[in-house]
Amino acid sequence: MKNLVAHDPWHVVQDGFDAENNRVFESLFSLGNGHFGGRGNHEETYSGDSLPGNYLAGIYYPDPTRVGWWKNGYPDYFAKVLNAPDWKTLSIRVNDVELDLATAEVAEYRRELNMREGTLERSFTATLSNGVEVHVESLRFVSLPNPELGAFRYRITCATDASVVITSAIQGDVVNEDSNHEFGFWDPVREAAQDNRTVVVSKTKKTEFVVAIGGSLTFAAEPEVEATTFTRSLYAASTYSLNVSAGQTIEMVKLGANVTSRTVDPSLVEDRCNQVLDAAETKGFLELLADHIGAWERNWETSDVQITGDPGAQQGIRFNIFGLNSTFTGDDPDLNIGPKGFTGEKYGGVTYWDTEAFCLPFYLATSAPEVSKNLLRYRHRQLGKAIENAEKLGFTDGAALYPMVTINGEECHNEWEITFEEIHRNGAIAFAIFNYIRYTGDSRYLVEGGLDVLVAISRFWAQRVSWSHKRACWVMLGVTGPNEYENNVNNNWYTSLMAQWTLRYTLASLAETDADSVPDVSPEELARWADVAERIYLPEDAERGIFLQQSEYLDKEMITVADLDSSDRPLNQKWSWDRILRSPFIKQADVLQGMWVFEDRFDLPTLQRNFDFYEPRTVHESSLSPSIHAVLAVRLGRLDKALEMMLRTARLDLDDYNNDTEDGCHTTSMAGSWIAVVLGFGGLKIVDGQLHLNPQLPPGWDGLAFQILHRSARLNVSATTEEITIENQSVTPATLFLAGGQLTIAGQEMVNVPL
C-alpha cells in the first residue's frame, strides 16, 4: 500500500514528478468514453519507464497461445485488445534539445484528474540540458458526447528567446507489451499528412479491422505557422518551426479522431476520420470541452455517491465510478467490459464473468435499462460460440459453456484449470438474466433471448454432473470455484449451487412463459433437470454448521491467515503453486460468494458461522474479494470489518494495494467498491422485484447519499446517523421497503424517516 495521492473529493493529484511510480500514475490518469481511451501518458516525448497506451473498444488480435503441453479443447489464441496508433504524440525541441522529462531537471510538477469534469490537467517547469527553462500547461479530455474524438490544449512558455520545433504526429508502429510472440499486430494501409492534418490508416493482422487515427494541430497565435509534412510506414507528421521571445507562450490545440471499421465501412474510415476532425475544428476546443463537461455532469446526476466524514472513502468511490462510466456506456451490444478498461493491457482487455457477477449491479441501478440489457444481448449474440465451446469439450445437444475469457464468443483463456474447470461462469451469466428482470421488471427479455441462454446452460449442467452410487446423488467433479487457489476439486459448493439454481430457474421460467415462445425442450430433459436440481450434492459439515468449499476441504491443515508470517505474503508471489493448492488459504470469496448472491436464502446464524470460518482463511489476493466480504459484514453488523474491506476495494488502485496498478486499474474492483457502499452500507437489495433499503453507517461516516434508478423511479437516498431522507425525483410513485417497513413515495415527494 502506497500513499501516492492526497485525499480529495473530486480530484486525483500527483504533486511532484515521480519517475519511479510513473506507470502507476499513467494508469490512474487514464481517460475513456466507452469506445476508446488511453493511459495518462505525457503528450511530449518521455524516454523513461512508461507504458504508452491508446485502446479502441472491440479491436483485437488473436495472439497465438504459448503452452508447453497442448490439450484437446485448448484455445488456439488469447485475444488482445490492441495498443493502437497514438493520436496524442508531440515532439518539442527547444534550441535543438528535446523536451523530455526523463532527461530534464523537473520542478513544480503537477498532474490532476478532475473526476467531476472528466479532464486531465498537467503543469510543470523543466530545465533542459542546454539550460533553457520551459513551463508547460496541458488540458486533455476524451469526449463523452463524441465517441470518436479526443483533444488537448498545450501551452509552452520559454524563459529565454528560443528556437522551437514542434512535431505533431500519429505514431502507428506500436506493439502490445504483453504480446505472446513479440511481434506487431498492425499492417500499414495509408499515411497522409497535409498542412496541420495527419492521418494513419492501418489494419490488424488476421482480424483485418481497419482503423484510421487522425490528428490536427492548430495554434492560437497569428499569423498561422506553416507546416512541413512527413510520412513513412505507420507514421505521419507535421512539423512547425517558431522563434519565440522570452516569456512568450505558444498555445496549441490537438484534436484526435479514432475511427474503426467495427462501426464504419472499411473503405470509409479515412473519410470519417477527416469528417470528425473537420466538425471538431469548426466547433472549437472550448465548446467541445463544455459539451464534454456537461455530459459528465449528467452522468454524475444518476451515479454519484457522497460520503461525508471520510475523505479517503469519498475519493475512492468517485474514482471508481469515474472509471466505470469511462469504460462502458452501454450503447453498443457488441461491446463489453474489459478488466482493465482503457487503462492497460493486462488480461487482454477482454470479457470475464466479472461483467455479470460484479459490474451489472452498478449499471442496473445507475443507468437506463437498455445499458444493462445490452450486456445480456452481448452474451445472447455469442450463444452459438458458447455451444461450440462446449462441443469442443465433448458436450452435445445444444449444451453451452460460455468462455471464461472472450471478445467474440470463443474461449481464449490460456490456463487449463480455468479454461476447462472454472465453469461457474455459466451460473453468473444465467443469474444476470434473473437479476436484470427482477430489477427492471422486463420479463419480456425471457422470450427475446433469455430463455435461449438459460436452456443451453441448463443442458450443460445436466451433462456436466455424474451420478455417485456411493453418495446416491449427482456430483460435480474436477472443477475450480471462485477460489482459484484450489484447482481440479470435487463438488465445489458454489459451482454446484449455481448449477442447481440455474436448473430450477430455467424450469420455472419455461413453465411461466407462453408455450409458443419457449425453446423446444423435451419432457425427458425437463425431468432430468428437475432430478439433478433435487439431488445434486452440496457438501456440508454438520458439526461446524458450515457449507464445505469442496468435498475434501477439511482434509487440509486448518490454519488461518493469522498463522502466516508476513514474509509469506502475497502467497502467489512467495509460494510454489503446489504449496498454495495444498493449503487452506482462499484467494477470494467462494462459499461466501454464494451466500452473497442468494443472501435471502441463509439466516444470520448460518451466515455468521460460514463467515467466521472462511474469512480468517481468505488472503484477499484477488481484487474481487473485499467487496463481497464488506456486504456480508454489514449484514452481520460488523461495520468496522465492512469498512476495512470497503476501503481495500475502493482504494485498491489509488493506493496500489497489490503493487500492480502499473498494469492498469481494476475495473471489477471499481464495481466492487460501489457494491460495498450501496449494497453494503446502503442496504440496497431487490426481493421479489421489490426495492429494499437499510442504510447503516460505519464508524467515522457522518453521511451517505446515493442515486438509484428502479423501474421508472429515480430516487436520491441520503442517510445520516439521525435520519434517512429519500427524494423521488421522478413523476412515478415509488414503493419500497425501508429497514423492513413498507413506504410509498409520491412523484416529486421527499420523505424523512428518523432513526
Second form
Number of protein chains: 2
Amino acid sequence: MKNLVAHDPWHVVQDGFDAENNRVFESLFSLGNGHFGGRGNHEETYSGDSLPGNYLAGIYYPDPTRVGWWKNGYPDYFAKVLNAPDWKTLSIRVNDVELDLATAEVAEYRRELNMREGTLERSFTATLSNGVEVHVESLRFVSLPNPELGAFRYRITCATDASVVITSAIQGDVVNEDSNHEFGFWDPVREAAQDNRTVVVSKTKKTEFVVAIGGSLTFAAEPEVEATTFTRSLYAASTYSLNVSAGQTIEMVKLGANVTSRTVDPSLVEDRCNQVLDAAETKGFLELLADHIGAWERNWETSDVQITGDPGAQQGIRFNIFGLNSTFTGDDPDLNIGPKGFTGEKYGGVTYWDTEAFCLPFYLATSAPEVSKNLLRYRHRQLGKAIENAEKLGFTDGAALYPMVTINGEECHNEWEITFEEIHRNGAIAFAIFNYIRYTGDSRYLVEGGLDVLVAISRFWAQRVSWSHKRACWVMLGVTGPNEYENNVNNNWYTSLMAQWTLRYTLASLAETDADSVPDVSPEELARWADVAERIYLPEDAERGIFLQQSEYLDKEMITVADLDSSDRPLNQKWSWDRILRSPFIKQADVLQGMWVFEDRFDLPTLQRNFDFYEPRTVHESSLSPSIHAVLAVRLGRLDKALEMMLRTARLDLDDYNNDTEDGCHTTSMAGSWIAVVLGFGGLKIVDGQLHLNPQLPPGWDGLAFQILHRSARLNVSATTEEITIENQSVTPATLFLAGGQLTIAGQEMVNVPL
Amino acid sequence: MKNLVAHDPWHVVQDGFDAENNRVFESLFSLGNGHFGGRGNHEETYSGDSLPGNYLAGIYYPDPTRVGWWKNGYPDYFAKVLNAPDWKTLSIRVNDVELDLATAEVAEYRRELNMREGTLERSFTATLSNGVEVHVESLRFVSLPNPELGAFRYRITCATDASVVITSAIQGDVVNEDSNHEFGFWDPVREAAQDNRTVVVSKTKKTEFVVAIGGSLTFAAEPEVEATTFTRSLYAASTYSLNVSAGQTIEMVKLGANVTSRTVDPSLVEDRCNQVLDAAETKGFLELLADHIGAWERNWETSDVQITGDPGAQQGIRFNIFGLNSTFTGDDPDLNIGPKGFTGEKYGGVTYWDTEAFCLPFYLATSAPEVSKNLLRYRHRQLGKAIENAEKLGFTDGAALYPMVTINGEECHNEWEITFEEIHRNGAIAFAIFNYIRYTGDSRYLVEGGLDVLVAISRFWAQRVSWSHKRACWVMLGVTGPNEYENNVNNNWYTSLMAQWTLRYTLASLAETDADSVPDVSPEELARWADVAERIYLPEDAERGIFLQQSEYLDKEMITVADLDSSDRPLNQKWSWDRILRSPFIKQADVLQGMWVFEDRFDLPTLQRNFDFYEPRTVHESSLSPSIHAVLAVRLGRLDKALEMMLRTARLDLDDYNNDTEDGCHTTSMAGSWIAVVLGFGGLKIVDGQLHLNPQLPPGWDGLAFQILHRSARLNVSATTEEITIENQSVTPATLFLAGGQLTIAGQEMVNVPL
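Pass me the form predicted together with another copy of the chain as well; I've looked at the form predicted alone already.
Following is the full complex, with the preceding chain placed first.
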C-alpha cells in the first residue's frame, strides 16, 4: 500500500515528478470512453520506464496458448487486447535537445485527473540538458460523446529565445509487454501524412482487424513554417520548426481519431478517420471539451455517490465510478468490461463472470436499461460459441458452458481447474437475466434472448450433475467455486445453489411465457430439470447451522486467519498451492456470495452463523471479496466491519494496495466498492420488483448520498446521521420501501424521514 | 497396435526396409550399457525421418520451465537428458553419391537385435542413384563390460568397380527435439582429428558437464591411402578415399568412446577418451565382442525367463529384461532408471516413483544386492534436496518430500496436482528400504542411510496430515493417488496406507536399532508418529466390504468400463480432463496397488471384493497398470485374466501398442511385465524374510522357467503343467516355501514337485 495521492473529492492529483511510480500513475491517469482509451502516458517523448497503452475496444489478437502440460479441451489461444498505434505521440526538440522528462530536470510537476469533467491536466517546468528551461501545460480528454475522438491541448513556453522543432506523429510500431510469443501484432497497411494530418492504417495479424489512427495538429497562432511530413512503415509524422522568443507560449491542439473495422467497412477506415478529424477541427477544441464535460455531467447525475466525513472513501468511490463509466457505455452489445478496462493490457481477454456478478448491478442502477441489456445481449450473441465450448467438454443437445474468459465467445483460459471446473459462471450469467428483469421490469427480454440462454444453461446443469447412490442425491463433482483456494471439490454449495436456482427459474419462465415464443424443450427434459432442482445435494452442517462450502470442508483444520502469522500473508505469495488448497482459508466470498445473491431467502440468524463461520477464514485475496462481505456486514448491523471491508476495495488502486496498479486498474472490482456503498450502506435491493432502500451510515461518516435510476424514477437518496432524504427528480411518482416501510414520492418531490 | 516384428524367442527382427516406421524401429533397436546408449540410428548418413539419440547417463540440461500459470513452489527447470555428440557417424560416398537409405533403392533389408548377445546386426543391398549397387553388413554393440565403449563392424561391397570415400566422424552439432526452448545445449570445447582418431570435446550449457566423444576407424585390410582429417566446431572427421573392384569387400571397425566429467576430471576427458580407444584398439573387435557377449550371458544366467508355448510372450518378456539390463547396471549410485532409458529423450528427467515401485523388485531378484542398494543410495544421497523440496512447500524440521521427477534430487515437474500432491512417491521410497532389507537381509542398511530417509519421510507424513474434528481422525487432504485420473482428492487410501506403514516401520526400525546409530528424533515426534499411524483415516465401505480409493469415491456415478462406448477410449485422448476426473474410471491400480504392496495383510475374499469392484472401473491407460492386476489375478486364481493383463505389458513396445514407441521404449514399465510373470505366475514373494514361490501356468503356456538370486542362492525355477522343478545352482543349501510348503534344496541339487 502506498500513499501516492492526497484525498480530494473530485480530483486525483500527483504532486511532484515521480519516475519510480510512473507506471502506477499511468494506470491511475487512464482515460477512456467505452470505445477506446489509454494509459496516462506523457504526450511528449519519455525514455523512462513506462507501459505505453492505447487500447481499442474489441480489437484483439489470438495469442497462442502457453502451457506446460496440455489437457484435452484447452483453447488454442488467449485473446490479447492489443496496444494499438498511438494518436498522442509528440516530440518537442528545443535547441536540438529532446524534451524528455526522464533526462530533464523537472520542477513544479503536477498532474490532475478531474473526475467530474473527465480531463487530465498536467503542468511542469523542465530544464533540458542544454540549460533551456521550458514550461508545459497540457489538458487531455477522450471524448465521451464522440466515441472515436481524443484530444489534447499543449502549451509550451521557453524561458529563453529558442528554436523549437515539434513533431506530431502516429506511432504504430507498438508491442504488448504481456504476450506469450515475441513478435509484433500489427501489419502495416498504409501511412499518410499531409500538412497537419497524419494517418496510420494497420491490420492485426490473424484476426485482420483494420484500424486507422489519425492525428491532426493545429497551432493557436498559425506558425510561420509549413509542416514537413514523413512516413515509414507504421509511422506518419508532421514536423514544424519554429523560432520562439523568451516567454512566448506556443499553444497547439492535437486531435486523435481511432477508427476500427469493427464499426466501419475495412476499406473505409481511413476515410472515416479523416471525417472524424475534419468534424472535430471544425468544431474546435473548446466546444469539443464542453460537449465532453457535459456528457460526464450527465453521467454523474445518475451515478454519483457523495460521502461526507470520509474524504478518502469519497475519492475512492468516485474514482471507481469514473473508471466504470470510462470502460463501458453500453451502446454496443459486442463490447464488455475488461478486467483492466483501458488502463492496462494484463489478463488480455475481456469478459469474466465479474461482468454479471459484480458490474451489472452498477449499470442497472445508474444507466438506462439499454446499457445493462447490452451486457445480456453480449452473452446471447455468444450462445452458439458457449454451446460449442460445452461440446468440447462432452456435453450434448444444446447445453452451454460460457467461457471463463473470452472476447468473442470462445474460451481463452487454460487451467483445467478453472477453465473446466469454475462453472458457477454459468449461474451468474443466468442470474443476470433475472436481475435485469426484476430491476427494469423488461420481462420481454425472456423471449428476446433470455430464455435461449436459460434453457442452454439449464441443459448444462442437468447434464453436469451425476447421481450419487450413496447420498440418493444429484451431486456436482469436480468443481471450483468462487473461492479459488479450493479446486476440484465436490458439491460446492454456491455452484449447486446457482444450478438449482437456474433450473427452477428456467422452468418458471418457460411456464409463464407464451408457448409459441419459447425454445423447444421436451417434457422429459423439463421433468429432469425439476428432479435435479428438487434432489440436488446442498451440503449443510446441522450442528453448526451453516451451509458447507463443499461436502468435505469440515474435514479441514478448523483454524482461522487469526491463527496465521503475518509472515504467511498473502497466502498466494507465501504458500505453495497444495498448502493453500488443503487449508481452510478462503480467497473470496463463496457460501457468503450465495447468501448475498439470494439474500432474501435467509433469515438474519442463518446469515450471522455463516458469516461468523466463514468470514474469519477468509483472507480476501481477491479484490472481489471485501465488497460482498461489506454488504452482508451491513445487513448484520456490523457497520464498522462493513466500513473496513468497503475501504479495502474503494482505494485499491489509488493506494496501490496490492502493489500491482502499475499493470492497470482493477476495473471490474471497482463495481464491488459501489456495491458495498449503495447496496450495502444504501440498502438498495429489489424484492418482488419493488425498490428497497435502507441507508445506514458507518462510524465516521456524516452523510451518504447517491443517485440512482429505477424504472421511470431518478432518485437522489441522501442520508445523514439524523435523517434520510429522498428526492424524486423525475416527473412521475416513485413507490419504494424505505427501511421496510412503503412510501410514494410524487414527481419532483422530496421526503425527509428522521432516523 | 502394430505387427512389426515376428515372434522369435531371442531376436527382434525387422524384415524389409520401412521408412515410415523408422522411428519405432530406432527405439526397438536401441542399445545401452547403463552408462551410455542410444537409439538404433543407422551408422551411415540417413536423410529420412529419424530421431537421433546418443545419451550419456546423468548428463542433462536444466531446460527452463514452460507453464501457463505459475504456482509457488514450481521448479525453475525440467532436467532434460541430452542427445550427445554421436560416435557412430559414418559417411560412405560411392562414385560421388552418398549412401543414404532414404534416397537409394533398398533391397534385402534385414535388421536383427540379438538379445542373448546384446548385438544389433544389419544387412541390405542398396542401389544408389548412379546405379551402383552396394551391399552392407554391420554389427554393433554397446559394451557391457566397458562402460565407455561402443563399437561396430561395417562391411561394404560394391557390385562394380568404384571409388569409395569413407568419412568417420564425431558429430556434435546435435539437438533435442523435445525441448522447451529453441537453442542447442552444447558448447564446443575442442576438436581433434589425427589419422584414424577423431575426438570432440564439448560442454553442456549451464550444467557444464564436459564430455569427450571419440572415434577410431580401422580397416581390416589397411587401405592404400592416408586419412585426411578435418575439424570444425563440434565436429571432427577422418576421410579415406579408396578404389575398389567389383565384389571386393571393405571391412572396417569403428570404436567409440563416450567419456564424461561425471566420472573423470573435466580436464582429463580427452585423455581418457584416447585411453579407452587405445585399449580397445589393442584388444581388437572380436575380443571386445566376446567379452560383451560373455557379460550378457552372465546377465541372462540370473535374469532370464523362459515361456514355452507362447512365443509372443517369450519374446516380449526377454525384450523387457534386455531393456532393463541395458538401462541400469547398478554400479553407480548417482544413476537411476529413466522412463525411456537410452531409447529416447522424452520425459527428460530420470527418476520417477517407477524406480522403487516397479523396477526395484526386478533388480532385487536378478542382480547382486549392491545393484539394488545403489538405487537406495541414490535417494539417500539426494535426501538434502528432498528436505529442501519439502521446505519449499512449507514443511519444516527435516521433513523430506522426494521429487516426482528428478535427475539430481531437485524437483523437475510442474503440474501442481502431480508435483505437490502425488506424494505417495514418498511411501514407495520408504517401502523400497524395507523391501531391500527383507529380500537381502542387509539390515545394516538402516544405519547406513535407510533410517535417515525413513525419519525424514515420516516427518513429512506427520506434518502432511491434519486433524479432522468431524471424523476424529488424522486426514490426508488434497492428494493425487497412483490413479492420476483423480486429482486433489482427500484421504486416498493408498497414500494414507503408505504413510501409516512408513510411520510404523520407522518407529519399529528406530526401536530395534542401536540408539547411537540412529538420527535424533524427539520423544514428542515419536509419540506424534504413533498417534498419526493409529488414528489416520483409511476410508472403507462396510456395506461393499471394500477400501475406498478416496473418501468421496462412492459419490461418483457407479458405472464401469463396460458401460463406455469404444469411441470414448482412450479416455485421455477423448474426454476433457474434468470429465475424466469426475468419472469413476481409474487409470491404474490404486487401492489394488496397496493391496499388492501389502498382499499378506489381506485375505483372499477381501482382495476379491476389491478386485471385483475396482478392476471393472480401470481403463489401464498407464503402462504400469496391467502388471499389478496380473499379479492379483493370479492370486485370485483368475489365470486367464492374469494372462490378458500380462500380455498387455509384455509386448507394449514390440507391437507399438500405444502408438508412441517412436519416442522410445517404456523402460520402467518393462519391469511391470517381469513382475507379472515372476511375482505373478511365478508366485515369488518374501514373507518374514523367507522366499516363497508358487508357479501357476496360465492357459496356453506349456512351461515357465525363471532364474533368480535370493541371498546366497541362485535358483532356476521351472514349471510345466505337470511339475515344478527347482534347481539350486549355488553350493549352499536354499530354504524356501513352495506353494506354502517349506523345503530345503541342497547346493547343486534339484527338486521336482509334481502338480
